[in-house]
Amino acid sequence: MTALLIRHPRILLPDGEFLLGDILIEQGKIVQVSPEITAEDSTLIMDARGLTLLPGVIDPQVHFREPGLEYKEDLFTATCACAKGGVTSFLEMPNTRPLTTTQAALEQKLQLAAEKCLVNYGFFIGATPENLPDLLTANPACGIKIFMGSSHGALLVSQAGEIEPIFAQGDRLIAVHAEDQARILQRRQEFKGIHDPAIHSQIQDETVALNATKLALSLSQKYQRRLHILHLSTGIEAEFLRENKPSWVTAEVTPQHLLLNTESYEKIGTLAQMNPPLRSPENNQILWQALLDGVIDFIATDHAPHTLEEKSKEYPNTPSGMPGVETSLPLMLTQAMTGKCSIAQVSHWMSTAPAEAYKIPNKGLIKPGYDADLVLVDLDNYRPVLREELQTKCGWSPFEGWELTGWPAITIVGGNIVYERGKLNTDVRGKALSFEQ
């Protein structure tokens, strides 16, 4: 592997300060960060003047649809989108076909990923009411995913009596989709016959989310079990966690729940439909404050693509979910440029904190000894989100037309350039992530 010297970017250091300097990469690792580095004759030199160098994004919640649902997305198309969006590692969810609920299914995904993924990869194992032995032994899994609501079939684990045994045994991180399935079913009956997609946010209301988050937190406290709350969507959950969240519990928020809200239904219709749903503009502000205060620990996209044909059906026959890996970093960096937060905070939320939470070694910072998973972004220019430029197979974005800055110019995975100024290097392959106990 040829050594790579990146010259003259503005480098985000681990302390949150910036250095205008050079960075040397050898054998897929960062070996030196300095104001100026002298290159050997064989070293590949990249001039990154005018760009900002950040750790590659770790997206800790995605649905890449393979195996079984490749018509929506597959591991190759999804990781092309990752590379274009500066996402160098991802953690993927178990609701594929077959479900990732056994060691064999996990190994199948790892094999597919080794063949097809342009970036680094890790996978959750999904909980069912019957697969506790697999949850205790399956490796390497980044955690256990429990769908407390908004699911069906074997992955729905909605009753307290089914959920508690999972918390009671083992010590692997548990990540929950926290929605109260019983209340969802009740409210679906109450609002039956309404086809306006905006009703989705009333059916799966804020109480649906709070009920499940309270249950998960109570079980986590009872068993001192590591808990992560996925895609927090409501202000009442954020304020509940502000008062009750122990040190071993983390939470995430999506760019959608920070930047979109119930007004989006009028603009983009069912493209705004997701689980948990978008909330009122007031919730946007409370979630932002919770993120800034550290009540919410990091950001994930919940990239969940569906075809435009599926999304064009009449509610409630439309699937919930939207793509996000290509736009998450520029969306957040655009917020930083408006003064909503800092660039260093964005990098912490999207790289450092996910690596810490999932105990992924040598990821999420720019420092010697760490893996060379990096992204060079352009913070001087703004470009719109254009449907025709998207790499995701589903071919659309809820942020279409938004003018954003911080678009990745170059993405590097394991010291290899996987994306450079509009061109993908599809020969690059990421590696399986490891998770320290």
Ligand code: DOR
Given for the second form:
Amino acid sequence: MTALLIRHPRILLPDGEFLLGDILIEQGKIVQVSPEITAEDSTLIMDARGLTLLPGVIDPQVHFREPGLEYKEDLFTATCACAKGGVTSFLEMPNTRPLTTTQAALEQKLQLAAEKCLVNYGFFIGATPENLPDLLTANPACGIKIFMGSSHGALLVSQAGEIEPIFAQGDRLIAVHAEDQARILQRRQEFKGIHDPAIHSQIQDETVALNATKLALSLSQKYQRRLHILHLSTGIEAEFLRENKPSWVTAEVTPQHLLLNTESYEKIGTLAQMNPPLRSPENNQILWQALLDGVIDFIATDHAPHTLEEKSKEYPNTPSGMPGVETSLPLMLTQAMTGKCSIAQVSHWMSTAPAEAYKIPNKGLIKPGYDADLVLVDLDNYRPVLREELQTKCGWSPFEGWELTGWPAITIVGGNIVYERGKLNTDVRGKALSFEQ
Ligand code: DOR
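The form predicted alone done, now the form predicted in complex with the named molecule:
Let us now look at the entire complex, which starts with that chain.
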């Protein structure tokens, strides 16, 4: 592998400051970051003047649909979308077919990922009411995923009596989709016959989310168990966490829960339908504040593609979920450019903090010895999200038409250029992530 010297980008350093300098990459690792580096003869030189160099994004919650649901997305198309979006590593959820609830299913996914993924990959093991032995031993897994609500079949673990034994045994990270399934079922009956998708946010209301978050938190406190709360959606949960979050608990928020809200149903209908649902504009504001204050630790997209055909059915026969990996970084950087937050904060929430939370060694910072998973973004120009440019197989985005800056110009995975100005290098393959205990 030839060495790569990136010349003159604005480099985000671990302390949040920027250096206008050079960065040298050898054998997939960052070896030097300095104001000026002299190249050897064989070194490939890239002129990155005018671009900003950030650590590659680690998206810690995605649904990439393979195996079993490849008509929606697959590991190749999803990771083409990642490369275009500056996402160099992802953690993927177990609701594929077969469900990722056994060592064999986990190994099948790892095998498929090694063949097809353009970026680095890690997978959750999914909890069922019966697979505690698998949860204790599955390896390598980034954590245990519990769907407390909004799931069905074996992956639904909604009763406190089923959830508690999972918290009581073992010590690996538990990530929860926190929604109260009993309340969802009851409210579905109450609102039966209403086909306006906006009713989704009322059926799966704020109390649905709060009840489950409180239950997960109380079990985490009882057993001092490492807990991560996925896609926090409400202000009341954020305020509850502000008062009650122990040091060993983390929480994430999605760009759509920060930037879209119940007004979005009018504009994009069922494309705005997801679980947990979008909330009011006031909730957007409280979630933003919680993120800025560190109550919410990082950002995930919950990339959950469904076909336009599925989404064009009548509510409630439409599936919940929206894609996100190729828009998340420009969405957040555009917010930074409006002054809502800093670029260093965006990078902390999208790279450094997920690497720390999941104990992924040598990722999430631009530092000698760290893996060369990097993204060069253009913060000078604004371009709209265009359907025809999307790489995700589902072929739509809830953010179509949004004018964004911070689009990746070049994405690098393990020292290899995987995306450069509109062109993917589909020969690049990512690696399996490792997770320290
Ligand atoms: O809206 C959602 N869709 N939320 C989830 O957590 C699951 C996802 C899916 O897999 O479609």
